[in-house]
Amino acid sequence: MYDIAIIGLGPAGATLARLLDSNFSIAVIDKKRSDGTGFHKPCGGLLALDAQKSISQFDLALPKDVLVDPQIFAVRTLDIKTGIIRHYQRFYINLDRYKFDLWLKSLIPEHVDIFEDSICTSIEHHNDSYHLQYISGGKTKNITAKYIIGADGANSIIRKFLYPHKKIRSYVSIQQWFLEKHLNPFYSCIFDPENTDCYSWAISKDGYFIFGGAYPKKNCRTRFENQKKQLKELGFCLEEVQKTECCLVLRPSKFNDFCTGKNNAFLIGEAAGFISASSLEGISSAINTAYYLSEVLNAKKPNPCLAYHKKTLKLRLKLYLKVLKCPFMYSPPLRKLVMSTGINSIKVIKNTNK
């Protein structure tokens, strides 16, 4: 019997487990393994400014082994339909996403019980407590908790349990790793309305080159391959696939897509729909919602679900503004107009010296 059970140890779950009061008995069920094997979250691994700000509030410093080469300060934005290319200054941190998750996990206090390489398979609610069944090492096990927290991402089992009829717009994120063969490493943001109404990315990373994107579920792999073919014709080096990764990603489209929980069950991070509809950035919201919930639970509020819902109002409004921004950002005519003017772009100076 635990006070709190957390499902998932991404940035949201790991931050919450670290911040909760030591008086709580806490269990965490997570798919990853500390030895580097097992589940890896498919992710381009760029830490945006909002996420950097979220980490900085805890006075934490990223360890050196989480960072990867190169660190680049401009994003090459490509609109395939119009052929327009612009460079925009951005301050992302290029990192190894798996090592980043393990670093956050390493900060969790020892009193927290972590069941790794485990998958939660069922949830039942009886007599003011939750009974969780999970599989670990091929064996079925059970725990009971007063509070449960879904930090298990886009395909959250806890969100499905709490809101069985809620459908949030989702995409399939597919990315492949290649050996880096470009003369100059780069980041690229790709718009291609023929294959997706979202966006794609290309990132140089520690001797590898990642190409990926978020695609509508129907014919997602065909869309990915079509786009890859177009990029190869434009000079992208996308030969000899080293590995292919995919996962579900949420993309909220209305205000009530953000669901925080009920009946002593809570959702944080992407499990709650807290992800930017315009950029798909979710690490900052994962960390912030974990912090908000830790404040509520540590204060032992009489109605913690309502208190947490209120605390997230500002974030929900902020993310809803991202939803409203999407038609302007992803409308081909508007994007063509903005990119044609070159507003806010930077001029890249080529070194012609031999």
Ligand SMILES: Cc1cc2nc3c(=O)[nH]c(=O)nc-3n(C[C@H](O)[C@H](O)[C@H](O)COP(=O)(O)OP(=O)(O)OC[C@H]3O[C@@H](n4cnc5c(N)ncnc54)[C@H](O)[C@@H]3O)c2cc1C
Given for the second form:
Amino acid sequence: MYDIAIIGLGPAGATLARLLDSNFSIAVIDKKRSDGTGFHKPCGGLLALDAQKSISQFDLALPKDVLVDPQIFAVRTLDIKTGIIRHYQRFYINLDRYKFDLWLKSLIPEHVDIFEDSICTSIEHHNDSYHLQYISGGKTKNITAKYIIGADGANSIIRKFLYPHKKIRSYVSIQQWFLEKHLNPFYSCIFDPENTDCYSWAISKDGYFIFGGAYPKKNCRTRFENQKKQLKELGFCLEEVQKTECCLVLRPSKFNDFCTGKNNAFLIGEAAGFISASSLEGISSAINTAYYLSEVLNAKKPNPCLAYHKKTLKLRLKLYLKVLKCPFMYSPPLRKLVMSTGINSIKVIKNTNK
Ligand SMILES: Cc1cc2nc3c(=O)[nH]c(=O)nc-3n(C[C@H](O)[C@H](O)[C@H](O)COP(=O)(O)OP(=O)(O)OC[C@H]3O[C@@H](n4cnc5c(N)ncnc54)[C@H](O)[C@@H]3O)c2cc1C
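Target state, the form predicted together with this ligand; input state, the form predicted on its own:
Everything in the complex follows now, all chains and molecules, and the chain you saw is the first one.
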């Protein structure tokens, strides 16, 4: 019997496990392994300014070994339909996402019981406590907790348990890794309304070139392959696939898509729908919502679900503004107009000596 059980050890779960008071007995169940094998979260691994701020508020500094080569300061934005390419300044940190998660995990204090390589399979609620079943090493195990926290990302089992009838817009994200063959490493953001009403990306990372995108579920693989073909024609080096990754990604479209939990069960990070609908940036919200919930639980507030819901109001409004921003960013005529003017873009100077 634990006070608190956290499901998922991405940025949200790891931050919460680090910040909860040591008076609580805490269990964490996560399907990842620390030895590099098994599940790796497919992710662009770009730490945006908001996420950098979220980390700095804890006075933490990133260790060098979570960074990858190279660091890139501009995004090459490509609109496939119009063929317009523009470069825009960006302040991302290029990360190894798996190592980043392991670093956040390494900061969790020893009093927290971590069950890794374990998949939570079912939840029941009886007499003011939750019974969780999980599979670890081929065996089915159980724990009981007063509070449960769904930090289990886009395909959250806790969200489905709490809100079985609530649907949130989601996409299939497909990423492939290739050996880096481009002369100049780069980061690219690709708009291609024929294949997706979301966006795609490509980025160089430690000798690899990753291409991925978020696609509507129907014919997602065909859409991905169509795009790959078009990008190859535009000079992208996408030969000899090293690995293919795929996962669900949420893209909120309504204010009530953000669900924070009920009955002593809470959702943090992407499980709650906290991800930007315009950029799919989600690491900052994962860290921030974990912090908000830790404050509520550590203060032993009488109605923690309500207190946490209120604390997330500013973030919910901020992320809803990102939903409202989408029609401007994703409307082909508007994008054409903005990109044609070159407003806010960087003029790239070619070195003719090369
Ligand atoms: C392809 C892609 C690219 C992205 N690129 C970026 C980016 O560059 N920058 C950015 O800021 N955001 C990016 N995002 C969004 C970002 O990855 C997520 O919003 C963020 O990771 C959410 O953190 P989280 O801790 O809430 O969930 P997650 O990081 O998804 O972590 C959830 C964890 O829960 C565990 N888990 C899930 N189900 C179970 C279960 N049943 N039992 C046990 N454990 C379970 C998994 O091990 C997983 O690690 C991207 C998303 C995708 C899909």
